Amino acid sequence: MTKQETYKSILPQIEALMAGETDMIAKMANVAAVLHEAFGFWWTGFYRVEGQQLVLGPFQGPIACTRIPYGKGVCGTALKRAETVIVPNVHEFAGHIACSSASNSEIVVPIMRNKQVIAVLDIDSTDFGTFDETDQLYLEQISQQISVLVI
């Protein structure tokens, strides 16, 4: 199955898990689990914005950095830019924070609400060059669903 086919196959599951759910942490937990299981990524999870830093949220994988300063590492850079950051080789990314030496490539997608970053989706791979425009397209769609307020 191609990467695009995998995303298309899990989108209905993700939509069903988020339908009617009011708690963003619950949404994040299930999305991290679905993505991690479907793709076998090294680390799949979320960091929530608290003031001028990111704080660890729901994730799947090995232990992680608990707090990441604004503008630092790939996650902090995505927060600062308010845009998706794809890094084919994290060892060549200036200021990379090595929460795990096994991570070799990374994608970080901001979760926006009212034009403000409220969290980021962070995915790491042990392979180089894992992430591309296909990942960006689908992960941005998923991230938009997470930020939707359910009343």
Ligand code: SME
The other form holds:
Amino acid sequence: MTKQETYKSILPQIEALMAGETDMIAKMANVAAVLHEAFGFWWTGFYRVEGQQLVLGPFQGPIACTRIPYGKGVCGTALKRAETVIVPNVHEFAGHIACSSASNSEIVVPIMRNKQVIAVLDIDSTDFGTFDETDQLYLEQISQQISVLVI
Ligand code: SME
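Switch from the form predicted alone to the form predicted in complex with the named molecule and give that structure.
Starting with the chain above, the whole complex follows.
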């Protein structure tokens, strides 16, 4: 299966899991599980915006840093820019926060509500260059579904 086919196959499941659910943490928990299982990523999870920092939310994978300051690391950069950040080689990203030395590439997608970033979806891969515009397209759709209050 291509990655596009995999995303297309999990979208109905994600929509069903989101339907009628208003609790963002519950939605994040199931989305992390679906993505992690479908793609076999190294780390799949969320950080929530709390004041001037990001605080760890639901995730699948090894333990991770609990707090990330605004503008720091890939996650804090996505928060600051309010846009998706794709990093093909995390070792070349100035300020990358290495929660795990096994991670080699990363994508961070902001979750927006009323034009504000309220959380980020962070995915790490042990391969280099795992993420591209296809991931961005689908992950931004999925992030939007987490943000809406009721589908
Ligand atoms: N690498 C991230 C930190 C979070 S962990 O990857 C789970 C960053 O640079 O923001």
